[in-house]
Each structure stands twice: as structure tokens, then as C-alpha cells.
Amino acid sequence: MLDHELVNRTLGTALRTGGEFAEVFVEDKRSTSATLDDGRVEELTSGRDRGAGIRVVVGDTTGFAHTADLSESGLATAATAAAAAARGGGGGVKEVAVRPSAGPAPRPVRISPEDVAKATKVELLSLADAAARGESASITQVSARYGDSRRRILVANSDGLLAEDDQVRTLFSVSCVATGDTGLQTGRESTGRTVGFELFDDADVEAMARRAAGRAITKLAARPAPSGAMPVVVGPGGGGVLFHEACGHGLEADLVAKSASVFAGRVGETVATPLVTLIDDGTMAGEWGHFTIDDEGRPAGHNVLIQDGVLTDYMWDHLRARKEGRPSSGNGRRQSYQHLPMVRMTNTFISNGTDEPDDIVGSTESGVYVAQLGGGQVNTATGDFVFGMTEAYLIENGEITEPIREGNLIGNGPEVLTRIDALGNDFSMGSPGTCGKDGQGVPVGDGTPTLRVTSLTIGGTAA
């Protein structure tokens, strides 16, 4: 992506005023997006964004500058600006010799989306639209989206590291609106993986559209959700976002350092039932949060955060790890070259248990079964959360019965960890997501097996 000698000279410029650490991050990202709404292609776009971000660290001060000019003079200007921000004045020359790392090679893709005609991508949208509308005349609106991206990065720093990655992601989603006597109800289905256009060898967009339509149609006959505290069974993959938002963020080392986490200072303590093992894993090939190296050049890691209920570690980026005299966990990520890296999750999940899913439901006298959670609000400092239930059912006498609608799931993430009393053997990843933090979004995955929480508050509208 960039001549290695030019990288060396840029690092030297960044360090010549006394910087203790310098880093060059180069990114070249191409993307394509197409959307269809009410049978018409509303948007078909493609773009390319290319540039470099340079940071210089002096003591506790970080200077950062970015540029879209990848010429030697453009990079030198950005390096000088970053160094000045970290420490003004000074002079002299500091040489840096970087070398390619011996880390894992970028994951290859079988069908590059760049080689697929736009008409073929648009055809997927039309297929989904027709399949959803074919389910029922009550389907009155269909929206579908296709997206792909190729992100090439190069990371070099004054520790001598030089690493590169080539990340290809492909995404498809479809949303349906059903109209009936109870008003408008929605259903959604999506898939996204860190793979090329071969995603559609396994992902049948027509089947996805029919499932999305089916969810919307089912909710037309749903009864209002009940209210109050009760047992909640979360289906496979359906509750991963809860643990990502309400627990995962509290295990990020930057929030821990700010004492903005209920998990601060608790390594070695029991924080969950012995059933719970919580992992963040950027090495899960093909998953939405997968990469070969993070945005600081460290290989992706398989990091066990909670083992059998005991808090074992946090997630770390380079600077926080360097300050603590320990290695990074490969969780330094950034939205683009225009942003500083920070501690971010990758694929975060609760690992498999041993219970049969049918036995978990069968041993629940009454409660709620949540198949899918939607958007919500979380206080990452306390873990308090409110999530909308986009697909949920009553559990009556040990059986899943009627669908319910217009309900929220209300609770506290750390408390939920201590109330899980059954964990299934049917682990599944959930839908692909974008995690937002301090104004930056990065792709993440999450997952769970079927699990039961002994008591959670359902915020419904039933009398």
C-alpha cells in the first residue's frame, strides 16, 4: 500500500521532536451499497476513501493528525503536526526501521465483490422484494439493502512493527411492514460476514425475505406484552446484543481505567453464575467482527473475559496495555484513518452450555421467550439497559405459545450474569451489527446459546 522506506521516513519525522511512540495507519477502503424501497432501487452508490492517520505519544499526551495526501510531503506534514500536538519545539533526527511482521496472512475471499456486476447485486434486492410480497397481501412495504466493502490497511510503529490486512465484508438485509387490524407490524432479517460475494452460496435472500415477512405477519395477531418481573428465556443468537452492550463495554480497559465500569478492580472475583464463560474473539473466521490484525497491527485474539463465572481479564488496546506493562489483546480498533484507535469489541459471546433447549423451555412454568432483541439504551457505567423485543412469545406451562408485541426487556447486565440458571447447547451468532462508541462505529458480532434468566422485568402494555 505504501513504500516501506517512506513509512520509515514518516515515522522518523514523527519522532524527531522527542516523541516516545509513533504510529502510521494507512487505509484504502472501497464500498458499494444498493437499497430498494417499495419495488424501486432508491440508491446505488460506490465510493473510495484513502488516507493515513499518524499519532505520536509523549508521556500521557497523544498528538494525532490525518491526511488524504499519501505523498511524502503530505505524510511529513501530518507527522509534523501530530508531533507538534504531542510536544512542541525540539529538533534533530530519529531513525526508525520497521519490518514486516510474521503474523497471519489476510483471509482470502473466493468471489471478490468488486468483480460482480452491479446488476447482479440489484437483482438480489428484487428477488427479496418479490418473495416478501408473495407471502401475504398484508405485506405493504418492503425495504432491502445490499452492501460490500474492501478495506486494506497498513500499520507501522516505532516499535518496529509493520503489518497489513485486507478485509472484505458483504451484507444483506430486508425489512417488511405488515398492515392489519392491530396497525403496522415489522419484521427484519439480515446477514453479514467477513467474506466476499460467496456469502450468497449459503444465504438465500428469498428465504430471508420470507422469514422477515413471516415475523411481521405473526405480530399482527400478537397480544400486548405482559408487565412485571418473570423468567425470560432468550433464544440462540437472539440475546448477544444484550451482553455486548450491558456487559462487554464494562470490560473495555479504557472505561475500566476511568472507573466508568462496574467491573473495575474485580479481576479474580465471581461476577456471574458458574455456567457463564464470556469471550471476545476476533479470530472467528468469517464472522462480522473478524479481522487478521487490529487497527494497531496486533493479531486478532481469542480473549476469555469471564471463565466459569470468574472475571479473568479486560480487553486492551496498545496504549492502555503499554501503560500496564502487558501485551495488547488485539482490541485496538478505529472507524477510519481519520480516527484514533480505542478499545473495542470484536465478536463477543457466551459460550455453549450443556442443557437441551427444549428442556429449558419445558422447565419454565411461565415467562417470556425472546427470539430477537432490537435496539435499546444502555448505561455502560452501570449496565442498566432497556431493549425492545422485536420477536417474543409467551411461555405457558412449559410451552412457547402466543406471540407478544410492544414490549421491552428491562434490567442490569451484571445482575443478569448472576441470574442465568440454564444454558443450552445450541450456540449461534446473531445478526451483524455496528458498535458505536465516542462517535465511532465498527463492525461487531455477538452470540449466545439458548439461556434462561430467572427474573427480568418485562415492560409491556397488557392490562
The other form holds:
Amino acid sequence: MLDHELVNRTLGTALRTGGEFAEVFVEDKRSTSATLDDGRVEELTSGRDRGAGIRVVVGDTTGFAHTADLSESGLATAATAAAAAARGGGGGVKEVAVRPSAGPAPRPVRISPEDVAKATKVELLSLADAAARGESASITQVSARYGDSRRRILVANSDGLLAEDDQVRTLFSVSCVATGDTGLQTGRESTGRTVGFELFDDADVEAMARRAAGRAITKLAARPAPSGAMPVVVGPGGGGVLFHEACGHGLEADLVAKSASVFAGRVGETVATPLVTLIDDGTMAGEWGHFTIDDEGRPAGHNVLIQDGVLTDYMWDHLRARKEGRPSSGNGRRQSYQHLPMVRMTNTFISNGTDEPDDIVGSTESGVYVAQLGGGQVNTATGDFVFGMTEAYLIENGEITEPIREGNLIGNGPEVLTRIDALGNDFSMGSPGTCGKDGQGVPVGDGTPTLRVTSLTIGGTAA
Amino acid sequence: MVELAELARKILASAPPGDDVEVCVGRAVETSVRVHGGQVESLTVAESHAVGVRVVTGSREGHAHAGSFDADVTEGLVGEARDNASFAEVDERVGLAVPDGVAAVPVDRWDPTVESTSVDDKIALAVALEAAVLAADPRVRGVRASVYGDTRSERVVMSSTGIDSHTVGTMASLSTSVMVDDVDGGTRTGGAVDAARGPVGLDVDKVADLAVIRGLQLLGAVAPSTARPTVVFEPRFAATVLGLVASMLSGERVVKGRTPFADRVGAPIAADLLTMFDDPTDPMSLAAAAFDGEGLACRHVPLLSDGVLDGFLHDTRSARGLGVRSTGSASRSVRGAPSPSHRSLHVVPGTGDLASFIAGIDDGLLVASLQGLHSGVNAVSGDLSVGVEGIRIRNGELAEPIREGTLAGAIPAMLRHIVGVGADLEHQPGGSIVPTVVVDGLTLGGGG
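Let's compare: the form predicted alone is above, so bring in the form predicted in complex with the partner chain.
Up next: the whole complex, starting with the chain shown before.
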């Protein structure tokens, strides 16, 4: 992507005023998206973003500059600006010689989306539209979105590291509105993987559309969610986002270092019931949060965060790891070359238990079954979180009964971990997500088997 | 330096005749400082570029965008957008904005101190903010972030249909998030932000004081039990909640039947206490603008008068869908298609303020934070279910603080049950100018 000699010269310029560490991150990203709404293919968009972000570290200070100009002078200007921002003292000339790492090679995709005709992509949208509308006359609106991206990155730093990756992601989502006695109800389904157009070998867009339509139709007959604390059973794949928000963020080393995490200083302590093993794994091939190298050039890792209820480690990026004299865990990520990397999750999941899912529901006298959670939010300093429930049912006398709508789940992450009393053997990854932190969004995956939390608060409208 | 108008003209000129082509070119220069422990944690200085091209040909629309002014990237954009348009379906609503004779009201959005203030002085603001927070109260345990940021931005929208708009603006902000030790060993947090056209307008002490007060007021908070209190939204939350209402008045939602208010023009949809309009021509609003995202003049758009729905916010496309004129409310990033949205929400002041409202409530809740707004609001149905922290109001006085609560209900019902609109207008960083608003009809839930 960039001549290695030019990379060396740019790093040298970045270090000229005495920086301790310098890094060049080059990105070239192409994307295509198409949307269908109201029965019509509306917008086809092509995007191209190309540029470099350069950071220089002096002591605890990071200077950062980015540029869309990848010429020698453009890079030199950005390197000088980053160095000035980091206020390097010292001086003198530092020579840097990067060498390609012997790390993992980019994972090839089988069908590059760039080689697929736009008409073929658009056709998927129409198929989904027809399938959703065919489900029921009560489906009054359908929107669908196709998206693909190819992101090539090069990372080089003054430690001599040079690594490249070629990341292809493909995404499809469909949303439906059903109209009935309870007004307008919505249902959604999505799939996204770090693969090429072969995504659609497995993902049947018509089946997805029917599931989205089914969710909306189900909610037409749903009653308002109850309010109060009660047992909650979360279905397979539906609740990974809960652990991403409620626990994962608190295990990010940058937040831990600022004591902005409820898990600070607790490594080695029991923080969850022994059923719980929480893992963050960027190596899971094909998953939405997968990559070969992170945005600091480190190989993706399989990191056990909680083992049988005991907190084992946090997630690390280069800066935090360097401070602690340990290796990065491959969790340094950034939204684009215009952003500084920080500690981010990849694919975060609770590993399988041994309970039969039916037994978990069957042994729940009364409570709520959540099949799909919507977006959520956590205050990492307190662990308090809130989530929307996009598909949920009452559990009465050990059986899943009536659908409920428009409620959210609220609770505290560390408390939830100590209240998991049943864990199923039916692990599944959930829907693709975008995790937001300090204004940066990155693709993440999550997953869980069926599990039960003995008490969570549901905030609904039923009296 | 690349002259934006020149680049836009060049791209327009490269388009084959016959198609309608719109070019949007933007540039932003940003400075961002994060401080921790009295030191600069990171300092970002950068300039970013973006070009977006929209082509309408035979009632089909296509887009292409790039984050670079390099010729090898920009010269293919028109062709790419044309090609994309060929795969879209015919839609009579599609069309570029055409000059409509409404004169733009010039708004001075440029504060030269963004450029003239030294980086050292900007860093000093963030350092001073962190120090002020830490010194404010012994219960303050730490500061998660103390951040100064500013941008200088410039945008040109030009089209083959005669649009030619050029806007420049500056913005600066200062924000912090404070952590406070609670009696039970837990942590409560408080945050505050100030925004102005430039660093000179920012008030370090105000941001520090507000963040600390907001953290301290939640000490000892407990989970609430289920109730239907009268809910008091301070201006910053009133802006959030009324912003949700305004988003439900987007013409695009009306065209697609995605709002409960689609057929209600001329009918009362809110209590008669509420009169609300969008007005980006008000220079007092931080979101003030002369031109919208399609290059039409921004203007005063009435939304609610004494609770009666006046109309909707439109861009060119939604207006064509309903057979009306654009209200100059197109909002967009350079990277995508415009859509209608409010910019500078104004509420006509009523009577009373926070203190007088609290004094008149027997069973209420003063909201201190709202969580999960991005997932808990269904703009199609109007249902709302969000996380809440706050302070209960009992017999006219502030009582116990609560956390891990939820607030749920339906926005249309909430609008009809507005029982108070204050006189205490406040300018919000996001551009709204709104007072305290008090509502009935929401359910407070919790595990208490």
C-alpha cells in the first residue's frame, strides 16, 4: 500500500523531535451500500476513503495527526504535526527500519464483493422485500439494506513492526413494520460476517425477511411489558450484547487504568458464578468482529477474561500494555485512519454450559424470556446498563407464553454476573453489532448460550 | 490549498449533459485535547476532506463519495454515481433542490479565536477543567475525561440545477465526566458539556460545577419502585425529548407512514402549553445556519402552535412526495443522501422554572440522566422505554435519589399530558433553545 522506504522516512520524521514511539497507520477502504425502502431500491452509494494517521508518543502524551494526502510531503506534514502535538524534546535523527512481520496472512475471501455485479446485490433487496410482504397482509412496510466493504490497512511503527491486512465484510439487514390493532410494530433481522459475497451461500435473505416480518407480526398481538424485578431467561445468541455492555467494557484496560471500571484491581477475584467463562476472541474466522491483525498491527487474540467465575485478565492495546510491561492482547482498534486506536472488544461471548435450554425455561416459575435484545448502553464507572428488548415473551409456570413489547432491561453488570444460575449447551453467536466508544464505532460480534439471570429489572408500561 | 468552490465546479463540469448532478464538498480542521492527571493524554490536530456526488437521471438517484480531494479519487465520482443510479428504481419523488427564491439569512458562525488561540491555551482549558473538578469536593474520586475540542469547517453545495451555497463555521466545546464515591462503596457519575463558537466563550467553572453537582446529587441512590410520577425534564432533557418529537415530524417519516402524526396537521397533538418551531436563522442558536444540506435557505418552520400540529420538516425529496415545498430542512453528511431534520428547536417560553415546578408537585421525578435513547425509542409507534436516574419529588420537595430505573410510555400520550412549560429558556450545545418541561403519563419502573 505504501513503499517501505517511504514508511521509514515518515517514521523518522515523526521521531525527529525526540518521540519515544511513532506509528503510521494507512487505510484504503472502499464500500458499497444499497437500500430498498417502500418497495423501491432507493440509494446506491459507493465510497472511497484513503489516508494515514500518524501518532507519536512522548511520556504519557500522544500526539496524533491524520491526512488524506499520501504523498511524501503529505505524510511528512502529518508526521511533523503529530510530533509537535506530542511535544518531543530531545532532537537528533532517529533511523527506523521496518520489516514485514511473520504474522498471520490476511484471510482470503472466496467471492470478492468487488467482483459481484451491482444488479446481483440489488436483487437480494427485492427478494427480501417480496418475502416479507408475502408473509402477511399486515406487513405494511419493508426496508432492507445491503452493504460491503473492503478495508486494506498497513501499520508500521518505530519498533520495526510492519503488518498489513485486507478485511472484507458483508452485511444484510431487513426491517419490517406490521400494522394492526396495537398500532405500528417493528421487527428486524440482520446478518454480517467478515467474509465476501459467499455470505449469501448460508444466509437466506428471504428466510431472514420472513423472520423479521414474524417478529413484527408477533408484536401486534403482544401486550405491554410488565415492570419490576423478575427472573429473565435470555435465548441463545440473543444476549451476548448484554455481556458486551455490562461486563466487556469494564474489562478494557484503558478504563481500568483510570479507575473508571467496576472491575479495576479485581484480577484473581471471583466476580461471577462459576458457570461463567467470558472470552473475547478476534481470531474467530468469519465472525463480524474478526480480523487478522488489529489496528496497531498485533495479531488478533483469544483472550479469556473470566474463567469459571474468576476474573483472569483485561483487554489491552499497545499503549496500556507497554506501560504494564506486557504484550498487547490484540485489542487495539480504531474506526478509521482519522481516529486514535484504543482498547476495543472483538467477538465477546459466554462459552457453553451444560444445561438443556428446555430445562432452564421449564424450571422458571414466572419471568421473561428474551429472544432478541436491541441496542444497549452502559456507564462503565458504575456498571449500570440499559437495553431494549426487541423480541420477548412471558414465562408462566415454566412455559413461554404471551409475547410482550416495548420494555427494556435494566441492571448492573457486576450484579448480573453473580446472578446467573443456569447456562445452556446451545451456544450461538448473535447479530452483528457496532460498538461505540468515545465517538468511534467498530464492528463487533457477541454470543451466548441460553442462560438465566435470577433477577433483572424490566421496565415496561403495564401497570 | 484546494479552493472548495473551484473543486465543486470542476467536478460539475466533468458531468455529461442531461443528468442532474449535485456536488457537496467539505473540509474540517479539528483540534482535540484529552487531559488526564494534569497531563495531555492525547492531542489530535488534523484536517479532513470529503466529496459527495449525487446524480439524478430519469428519476433514479445514485451516490458516490470519497474522503480525499486527490484527482485520481475525485475524477471517478460522477461516473460511479451515474452507474449506481442505473440500478435504482424509478421514483418520481427523486430530484435535486432548485433555487426557490427564499433569501438566505446571513449568520455569522465564525469565531476567529478558534484559529488564533494557541494550542497551549486550549490545553490549559482542559487542564483547568480537570483541576477544578478534582478540587470541588473531597468525594470526587476521579475524572474519567476532560476534553477540549474545536473545529473549523467549510462546505460548498453546488448543482446543475442552480444551487450554489457556501458556508463556514467554527465550534468549540469543553466536557468532563466525574466519578464520585458513594456511601455504599459504589460510584456515581456526573457529566457536563459547554459549547460555543470559540474557546473564549467556554466557561470552565460552570462545566466543573455542573458535573460535580450532578454526580453528588445521586449519592445514596436506590432502585425505585414502580410509580407514575409527574416527570420534570430540565431544559437539557426537554431538548432531548422534544428532539425525539421533532424527529417524528420529519417529512420523510410522513411520506412513508412512519410516524403516528402523519394525518394530524391542524389537529391538537399536544397540550396547548406547547408552541414549538425550528429556526436555524436565529443567530443565538449554536446550530444556526444560512443554508441547509441541499443549499436552500434555512427558514423558520412552525411545528406546533398551542399544541396544534402546524406541519412537517421537509427536504426536497419529502416535499415532492407530499406535493409541497421544501422547508429548507435538509440535513446531511457529505457521505450520504440528505434527509429532513430539525436543526434549532425553539420552544416559546411559558411560566415558572425548575424550583417553582418542584414546589408544586406532590409525587414526581426530577430526571438526572437518560440512558438507552438510541434503542429505547420507537419513532414509528411513538413508544418510549429508557433507563433513568433522578431524584424523587415528594410534597413539593426533592426527596431520595434513584438509579437503575426505567421510564416508559408513549410519546403521543406524553405530549397530551404536558402540564408545565417553563420560562427558563436555555441554549443547548446541540442548538435547541428550550425551557423546563413537565409531563404526566409516564411509568417509572424499577426493582425497588
